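Below you'll find only one chain, the form predicted on its own, shown as structure tokens.
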Amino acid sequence: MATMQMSVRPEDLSQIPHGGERIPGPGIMVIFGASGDLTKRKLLPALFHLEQVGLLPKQFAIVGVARRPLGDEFAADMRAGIVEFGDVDTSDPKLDHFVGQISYFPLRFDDPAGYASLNVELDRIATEKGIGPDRLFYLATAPEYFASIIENLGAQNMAQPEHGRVGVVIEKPFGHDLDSARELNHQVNAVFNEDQVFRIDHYLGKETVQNILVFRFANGIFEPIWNRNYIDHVQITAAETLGVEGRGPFYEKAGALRDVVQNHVMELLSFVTMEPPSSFEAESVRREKVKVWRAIPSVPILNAVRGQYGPGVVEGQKVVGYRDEERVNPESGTETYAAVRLQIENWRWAGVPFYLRAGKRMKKRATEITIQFKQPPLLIFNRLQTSGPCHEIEPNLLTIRIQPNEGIALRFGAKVPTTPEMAVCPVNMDFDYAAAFGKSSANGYERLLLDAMLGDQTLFSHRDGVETTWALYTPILEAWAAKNPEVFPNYFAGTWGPECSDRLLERGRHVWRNNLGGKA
């Protein structure tokens, strides 16, 4: 194993370029759904690690928004979670000029009169602080409330402004189905103008995701071997050890196809799969990504599988089923574990299978992406290789690990030392994102954020890419929800999931990779 070593502050987001012209102007950003876990968790923390190394504008503001009446203590709450959940010292000498910029706005969300108020209280603040125009609205919302802050924020005048920009930052789900993400994208778009729209997949600001585009296009070893040619087949695994975590009735709607593969787990495969972009601007990655989607025939029913997982042992301990979580219909056929095998029709990825999951409870916290190529006639080697743990010569791997040992490693074979016969073992050579470059405090939402403040929409999802994503799996999701499944739960919690999926991996000739977060 060969590990890169380089040393690179733990705070430094290297991922972003320092220029001036990475620096928004200033604004206001106004977070409905403020008094959930995200805005504390992820949001606000986000946010300061941007203001730490000074890529936020000396004139801005926070605006929370949420139904319940917290006055002071919001910021006072904000404060708290940006320590915890940002890895942040209390002492930090910007620390205390960042909350001063935090305030709060009690608002039900279908009040009309509430957003007029709203307005009136942005202009208040702007004019106090010297901000300007520029509004930038997050809907941290569940989604039943997106379409009617929307409406609202358009009937008040605050969606199209005569200056300044504006946008609008929708968390997923986009839609449960095609014809309510076609719905969606129509209500969003009769107040905001597509390119004011910011549809954020937050795995979309992780640095080993974007490193993939990095890794195919700026290294010419690969380019060359990228394609059905030489790859035999991908799998993408999005795997967790964690259950429900108490969000019963938002699972129970949505289930693992639409909470995971439908929108993280196709990023990934795109990112994997599409064609060079003309450059990496929104407009040219965007139509890359969804020429590949495109490009994906109808996935028979056949090649979907289902599971639910029951009670069992997840790191060391016991947990219940699935159906046994809080405020879990007890005969539930909400899938926990969703599989798929796909193809690619065009030239490069064609008779290339790629095998997709995702699943809760399962052995092992890991994203994963694993590209194994074809074998080379090893017939020499073959007739060398008699016993021992190198009795076959194994196909060479490339491993890109997303979460959460991050890191790309590479498996080949090698000559065994010190043995007079030519006897070949698989070794790897290994990066690790901590290893050289330290670890960072960064969650993934600084990207995201800085990239919505200055307009940029290329690692955001366009209304194209959403409606493509469900068309291919809202079939799916019709024929799981027209027969209620007759096995659940079918696997045990710190499993990789049920055994009918092994029957999508093609006659046998290939197998689930279950060394995730390993070497190659």
Second form
Amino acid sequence: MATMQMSVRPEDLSQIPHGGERIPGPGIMVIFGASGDLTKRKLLPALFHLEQVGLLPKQFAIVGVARRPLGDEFAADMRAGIVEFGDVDTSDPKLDHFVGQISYFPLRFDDPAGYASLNVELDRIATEKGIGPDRLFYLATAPEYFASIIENLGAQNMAQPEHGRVGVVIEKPFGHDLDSARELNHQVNAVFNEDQVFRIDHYLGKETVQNILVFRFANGIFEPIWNRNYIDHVQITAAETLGVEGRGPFYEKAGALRDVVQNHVMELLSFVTMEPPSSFEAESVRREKVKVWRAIPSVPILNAVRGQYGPGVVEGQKVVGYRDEERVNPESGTETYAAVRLQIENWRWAGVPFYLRAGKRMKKRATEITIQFKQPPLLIFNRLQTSGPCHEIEPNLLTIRIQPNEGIALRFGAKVPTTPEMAVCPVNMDFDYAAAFGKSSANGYERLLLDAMLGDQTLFSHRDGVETTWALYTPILEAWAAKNPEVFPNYFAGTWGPECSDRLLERGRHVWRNNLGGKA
Ligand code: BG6
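Could you drop in the structure for the form predicted in complex with 6-O-phosphono-beta-D-glucopyranose? We only have the form predicted on its own so far.
First the chain shown before, then all remaining chains and molecules of the complex.
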């Protein structure tokens, strides 16, 4: 397929802000659940990336908190994690200094006395390093500990101290249905004001996700056609080749709809469909997101399908089926694939179908948004081509590749040269992130951790947003829980999911676009 490469001029690159004015003030980051994978694989590498580009304050400390009795080996383990998962050279001159700021404090999350000691320890570190009273508590634990940690922080007056700024970052899952999300919001807001709460969805830290807003609202040419008059339908795919990676017990209770669709995919949907906010500030952006989510009518159960992978071949490797994964029920009814068809009932989108899907052990790893435009009202060139490489005139497609091969492609028809008739073939204009800006080792957490330290909530979920998306999906989850699927597993690992998912689109005369992940 023909491809035109777009490039960025060097003088454009010099315009990229380096964020010198965005360095947070001195503070301590306290990570609860620090012995888990997230801290080592994502959080510490991201913090070190910030250190590398000079975006961490000089007076800074990281205190890992977990139940295990660990000592200095914690910092050593984090160092190894930074090197391995952060793509960092062991000889990096900043590494030793950074690791020297890490310490560990063992704590049982339900032990009030432990929090009093933790508070004393934080004060001691702050005094020793001249840090001051600012604290950011990061809850990277299993969700069942959230309430207890929050309550204890409140009881020890660590959430609302007399001086300083204190925030709390809460990892997903934020509840497992509407009632539990409401209850958790209630517990959180009994201790922290909403402006102290940072509900994290790491998708919002991805550059390509933020770029959706830039693409739409910093360019004049797309917005006039960004509506029901020009757009036929939208597909959002979050496909992974990974399976459950040893997280069987967690995944058994989650499933694809809870794990990825209710949060990550809905965030993508909101960025694609929201009205232009009046500014890029937390209140304006979050208000527009909630507005568009609230415009989605409840989804009939027929418009939601689920799947579970059986054994198969993924990227050339034989893999077991979900039911044979470690610590998974051999008769499990948990879905590893979910797809829904939604409508958005507002003036911009009425009548436009939105198809969302997420799955594990799919054919390719690709998170993409495809916007299919309507065809011209009259096709003056032959619909069916008799010569040339293409047989039918295709509609225009705009593809936003969130990952991998991050970029944006616009597909349109071009005349095939030297054919006697006006043969039309699709070609791509392709913007490739890595080619334009260089490859980034950022994992998405850099931006979010920095924003949380700065107190900027723009890229974090508000309680209303979380409750709105749970309200949409809870009835589907309940219906699925009430009736075990008869035909699981219903797709082979290494494929594009179950057949019933294709039928979801057939009703709208659409097909899933499965040539994903490439440079179009
Ligand atoms: C997490 C899910 O939130 O997102 C995982 O719990 C999933 O199951 C992951 O694999 C996907 O994130 P990414 O950044 O790899 O697309």
